[in-house]
Amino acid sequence: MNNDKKIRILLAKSGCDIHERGALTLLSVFRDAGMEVIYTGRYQSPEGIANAAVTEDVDIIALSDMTGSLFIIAKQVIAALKEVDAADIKIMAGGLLTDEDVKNLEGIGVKGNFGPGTSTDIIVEHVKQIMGGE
């Protein structure tokens, strides 16, 4: 990855989850770390997230959900990304996650699955690590 290019993240919420505190916190944390962040707001469709990711030319989609539906949401977003020929965009997730959710998410290629209370330093380092190899 070109060191002059900022990491671009689409922070996305799909479905009916109204909990924004974590997403809004990460928005500030990512910006403070020198990244560019686009926040979709609540109630986005998987297709809307995929289209926004392509339009905004992001490197990573960070999915946020506190309803316990991250695996379902991630599968839908991955399918939507394939439909717009953008399956190469990386996805990470945060919210309510069981150990089984993490295993399932990692199995479909979602790397970096963080539950409530995770240090923001760990999340930022994860983003830098997955982008560092490009």
Contents of the next structure:
Amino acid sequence: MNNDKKIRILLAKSGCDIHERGALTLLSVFRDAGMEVIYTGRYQSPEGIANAAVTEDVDIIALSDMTGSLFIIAKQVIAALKEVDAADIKIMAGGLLTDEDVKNLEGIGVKGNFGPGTSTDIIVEHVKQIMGGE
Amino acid sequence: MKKDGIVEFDRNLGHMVRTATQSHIEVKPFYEPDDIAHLDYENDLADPGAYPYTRGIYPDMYRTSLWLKSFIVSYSTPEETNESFKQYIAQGMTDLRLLADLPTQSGIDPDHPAAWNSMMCGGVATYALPVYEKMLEGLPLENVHYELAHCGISNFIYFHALLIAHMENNGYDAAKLRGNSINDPVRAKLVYASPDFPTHVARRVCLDHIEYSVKKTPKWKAIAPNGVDPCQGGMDAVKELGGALSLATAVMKDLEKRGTSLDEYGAMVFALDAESDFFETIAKFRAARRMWARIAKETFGAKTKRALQLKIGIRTSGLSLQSQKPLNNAARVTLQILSCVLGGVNSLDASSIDEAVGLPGYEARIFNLDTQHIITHEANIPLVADPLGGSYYLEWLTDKMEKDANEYMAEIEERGGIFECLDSGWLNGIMEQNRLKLQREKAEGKRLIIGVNSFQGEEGPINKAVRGSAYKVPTEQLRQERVDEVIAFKNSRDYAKVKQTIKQLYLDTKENRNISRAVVEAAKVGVTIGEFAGVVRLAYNLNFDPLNQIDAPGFIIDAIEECK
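Next block, the form predicted in complex with the partner chain, ref. the form predicted alone:
Expanding to the full complex; the earlier chain stays at the top.
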């Protein structure tokens, strides 16, 4: 990847989950790490997230959810991305995750799934690694 | 380990890293009589049960009235929620807190497209009366304390109406309904960005609910300014206190304008947070009672004892609980419960040790109840009211929090009042500033969270078992069943009756009459939470759907046309 281009991330929440502290924390953490971050806010539809990802030309979508529904949400966002020919955008997930959720998410290509309290250094490192690997 | 095999020893490992409380109040190494020489016992403290109630609202405190032991109980289905309530009641639960899933709390039905991703998460999809009746089946209704703990302002008036409808349908006296609603328009927008109603609509519906409740369900306190969730969003204890007091003052002034005095309203209830900072939390509860008593007397000229009193309901901080080494949460929760008891609170909902992993499981909650039983019966903590009263440190800290909160409230007033500060984004700015400050302190090791940014260590079988017991979220199949159920329910209703109540609700909203009774009548014929919120929105010329994804159903458009 071109070192001049900053990594662009869309932080996204879908459905009616109100917990946004994790998303807001990462918003400042990614910015401090020199990345460009856009936060969708709460109550978004999967289609809205896919459209925002395309419009904002992001490299990664970071889904945040504390209801335990990350696998369900990720499937919908992936489907919505295909609809707008943007299946190349990478997805990662953070929030409430069981071991089974992580396995399921990895199975549909969502790499980088982080539970509450994960060191933000680990999350930033993951983003750099998957973007640097191209 | 060094090369020679001798363990490296650091005498300072685990030493203190702070000289300030959690809310950044700098404190001295010790306090002495001079620090509290300006306080006057009769004016500033007084005996428990006497104005300004710093030391508690009852003369014999817990000997007369032990704090209520509460939980929010709300699992995915009405059946398992009902079963859980019964199990906890048998184990000593005395305050039943009701909630709904997240779409319901946002004011939409399960068949709304935005509901799917969080449906039946955080609670039951209580979209209409039959679901509520199933959830409450066999539970006592008269003289039992309930709390409505939802987010959106649409929810409080609606679910209070469901309780009334349920009681009336089953021959109970609704006037004997006891409990409280959170019904806090500041929290709804500041913390949740609740899409159901914008602030001006939320303020009106909030007041309709209070006004109706004073007249028809006098043992129901229809507002409890909430400090818990602003704290979870980043506010500190001083701002929590100042925010709750500012809101209570603003709403009671609005209620006065409608002709109901504070003396008629009676005791105020606050829903406050029990954070990890032990003494700061105790001081906050004592300061809250004193400050409200003074406001009630000086601003509202309250004369009755009740109107001067603040009852404090607690939820202990969910945010303080960690998913790393979750067993440590037992220590956190126990200390938080203890601070509540030493602070003289009136009801207590303690978060559970597995709360950072998922919805609380049965055993984790029984641990909470048992902790409270142990504090009561083995440790004998509640024998004496305000046992820390007179402590140089605690009295200084109580006084300091009152002064700081008063300054914050004065600033809110200068900026046009609490609602202006909400809509201008100023409150959000304050919350964000403190949130970032805490985040930075944690990253820099100036605030240690054990097991997370310090003393991580390995997890053994006990911790792993806590993690493994997490409550599973509903599958997609269960969600689909709920969607099918709500559609079938809607189609089964008597549409002539439904339209009639919708017309009444629309006209009462539009023509500025109290909408509460219209909501009860609508609930009785099956109008759902989403339809109720949508009709109120239409009367304010807003889109039916708060999320702008669906159109108003045809029968609602027809009903409203017929009103014109």
